[in-house]
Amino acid sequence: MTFPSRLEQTAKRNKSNIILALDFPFEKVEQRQKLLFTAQKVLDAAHPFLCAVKINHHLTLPLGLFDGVQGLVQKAHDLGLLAVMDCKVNDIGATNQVIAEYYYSAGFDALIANPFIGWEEGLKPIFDVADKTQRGVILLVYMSHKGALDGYGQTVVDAETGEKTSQYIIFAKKALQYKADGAIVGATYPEKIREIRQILEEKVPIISPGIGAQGGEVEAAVKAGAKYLIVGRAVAQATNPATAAKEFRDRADQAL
């Protein structure tokens, strides 16, 4: 089965859209196993309530990738979980393919890559990995951060058409060309959600970070066709996770 077809199952299975970012504050190299465990006793409380986890270099730099992130992944799976790893590739081809199959090799279901980095010898060597070893590629296309307007917003010239366009636009119908497994956009930014899932239709799944912490609202990025929803500090270091996993999830439910 493909990724897209994988998550939306496990959606099904569990009835939650909610991916959880397991974002962590910065903690002393000394004490990287209390995050690690901290880590472990969230996915633990909150599983229930997920269809996916998303990790990022938050654990990967302390905790190593083959050390202890790889035990995560392993856990996220034996909990029915799929896990995504947000490195965001960002580099040459021939480095992006190395990357590509050491996170695969971890066990990760997809990972996130920047398509500003283009095709040739730059996004093709990850998506060659990802075909021959059955895993998914998710595209950013509008991140959730402020300062996304000064990339992924700028106005530039498409190089196949001559026209004026937003650079999201280009990205939008780049995941679509690259049939690329999924679409970041941020959730701070419903119009740009509801303006990208016309230009993508149901072909690739809209995945919206930025919930909670951020400012993002479940209820406008599902309705501006948002299909996940990622949910990283207002889970991971809530005072009592599964509550307030649950507490998305079912807002997200409703909202559908």
Second form
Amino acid sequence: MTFPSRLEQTAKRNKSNIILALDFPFEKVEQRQKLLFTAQKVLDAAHPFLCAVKINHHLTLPLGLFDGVQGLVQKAHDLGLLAVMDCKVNDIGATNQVIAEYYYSAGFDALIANPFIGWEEGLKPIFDVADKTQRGVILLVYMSHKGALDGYGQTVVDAETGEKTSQYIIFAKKALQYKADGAIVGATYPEKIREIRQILEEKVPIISPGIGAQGGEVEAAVKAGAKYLIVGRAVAQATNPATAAKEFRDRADQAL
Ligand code: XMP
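The block above covers the form predicted on its own; next, return the form predicted in complex with ligand XMP.
Okay, now the whole complex, with that chain kicking things off.
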């Protein structure tokens, strides 16, 4: 089964389209094991209101992929959730292939990659590894932060049509062409979600980070066409992660 089908099935079963970013502040290196306990505790509390977790350098750097993070991925699976690696792969193909092989070996169901690197000797080797291992590749299309405008939002000339367009429009078309398993579009830009959704239709699900701490609104993102919402600090660092996760889940549910 493909990653989008598995994610959809999990979201239906758990009645949630919330992906929790397990992000925590810097911890003193000598005390970094505390991060593992915190992540486990947050996951235990919030999992009934999630369809997946997303892990970033916040945990892979201090804990290590196979010494700490692999156990968390296993825990997410045991709790009935999928696991996404937010590594934004962005290198040459030979390196990307090895990066993908390690993350998928650790159990991740999908990873995030940057389409700026292009297809040949860039993204293709990642998709090849994903196909072989039946995992997913999610592409950035428009990031959630302000500076996204400088890259994803720049005006470019479409090599195929010769017409001026925006970089993110090209990336949305590429996500469709490459049969990506998801497209990241910041929840902070609902108008971009709407525009990109018209290109992707139902074929590539839109996954939106930026809810909560970055100011993105659940209702606006969902109504514009986001299928899954990524929430990090507003849940992972909340006083009560379960209550916070449930609130986001319920709001998304209502907006749908
Ligand atoms: P917060 O705390 O802001 O966390 O809810 C968001 C999480 O998602 C990551 N992030 C992104 N990842 N494309 C991505 O692939 C994006 O546009 C994007 N915006 C935020 C962020 O690093 C954090 O882990």
